[in-house]
Amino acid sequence: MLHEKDIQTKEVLDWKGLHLFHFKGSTCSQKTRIFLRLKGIDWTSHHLNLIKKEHQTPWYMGINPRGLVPTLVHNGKVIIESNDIIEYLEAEFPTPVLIPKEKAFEIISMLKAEDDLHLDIRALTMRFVFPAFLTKRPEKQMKAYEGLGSGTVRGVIDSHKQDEVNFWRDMAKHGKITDQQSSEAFREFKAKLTELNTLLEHQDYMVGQSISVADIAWYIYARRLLTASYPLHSYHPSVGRWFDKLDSNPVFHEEIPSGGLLGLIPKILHTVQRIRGTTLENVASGMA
């Protein structure tokens, strides 16, 4: 939850009700929207088009100093980062329970593991889901981004913002996400999903026999990995069965756009990658 001095767009401090800034193609936004649907919480949508850079305006970065989505505004309180938003909402709207008290430590640990892989899922997305010319950020844009927002989170200088800048500048330097970055991300996910596969051999969901926040978070990553051509079902069959079960639920499936241009671009990109021998598996095996 941000401090008032972190927020430069002061008008949101007077907003009533629950408002969510989000983008339909953002994994973190998708996770939050599924959570809200499962909870049955009413909310006001503020959709930002990240392709048009609507998240990097003075107005929005005056609300979220990192310029990321989602951002929650609830009766004037501003909460950033999807897992923090979810934990806040679980406390405010305790039923139906999606973080059972007896499983809270386990679930929070799973969310931490998911969050630790955020830059890895971004790297695979930028390399294998969208072509480089759509994802590059010029230096002029980076400098503008650095100058927007308060630069603080909870009253202290925010190092996370510099991590964002470093990621995009490194990508610009190499012209793309490198083979080494892709291979490292692949190995990180393979190791974690192998661990989850063992877990799901003995239970229906991540922490037992009912859906929790952990299932929402890892469903989103599994769906994005499949879009990046990660061989989920052959490498991790128990995870694959778990995924198919959740994917058959409209509450999950409908929150992930798969048609139109967003669906067509990865298909064209994967065809080109197969012809060139630069699919995710090819790159990962070549760097092994």
Ligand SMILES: N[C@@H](CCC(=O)N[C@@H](CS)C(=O)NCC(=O)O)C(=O)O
Second form
Amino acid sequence: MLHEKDIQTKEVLDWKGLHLFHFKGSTCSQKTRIFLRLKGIDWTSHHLNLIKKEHQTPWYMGINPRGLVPTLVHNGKVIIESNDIIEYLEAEFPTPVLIPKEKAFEIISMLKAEDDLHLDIRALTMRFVFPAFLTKRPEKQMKAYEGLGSGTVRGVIDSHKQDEVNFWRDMAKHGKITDQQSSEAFREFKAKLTELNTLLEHQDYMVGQSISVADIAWYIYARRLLTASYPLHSYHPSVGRWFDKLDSNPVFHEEIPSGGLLGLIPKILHTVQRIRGTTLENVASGMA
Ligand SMILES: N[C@@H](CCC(=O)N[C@@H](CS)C(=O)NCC(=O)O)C(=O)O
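Previous: the form predicted on its own; requested now: the form predicted together with the ligand:
Whole complex next, starting from this chain.
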């Protein structure tokens, strides 16, 4: 939860009710939206189109100093980071339970591990879901980003913002996400999903026989990996079965746009990558 000092757009401190800033194509926003739907919580939508850079305005960065989505505003309290938003909502709206108390430690550790892979999922997205010309960030934009927002989170200088800047500058330097970054991200996911596959050989959901937020988080990553052409079902059959079960639930399926331009772009990109022999599997196996 942010401190008042972190927030420059003071008007949100007077907002009543539950407001979510989000983007339909963002994994962290999708995770939060599915959570809200399963909980049956009503919320006011503030959709920000990341492609149009609507999240890098002085107004929004005055609410979220990192300029990322999602952000929750609940009766004047501002919470950033999807997993913190989810934990906050679980405490405020306890039913239906999505973080059972007896499994809380396990679930929070799983969410932490998932968040640690965020730059990896982003790297695969920027290489295998969207073409580089759509995602490159010119230096002028990075300089403007650096200057926006309070630069503090919970009252202290926010080092995470620098990680964001480094990611995009690195990508601009190489002109794309490199083969090495892609292979490393692929390896990280393969190792993690191999572990999860072993778990799911013996149980229906990530932490046992009932659904929890750990399932939402990994469903979102699995779905994004499939969009990047990761061979989920053949490498990890139990994860594949678990995924198909969740995917047949409209609450899950409907929150991830697969039609329109957001659905078409990766399909075109994969056709080009197949012709050039630069698919995710080619790159990860050093055959690109
Ligand atoms: N750890 C953060 C990650 C937030 C994040 O990176 N959001 C992405 C969308 S999934 C974003 O806002 N990207 C915009 C950008 O990088 O400029 C969370 O879980 O909320």
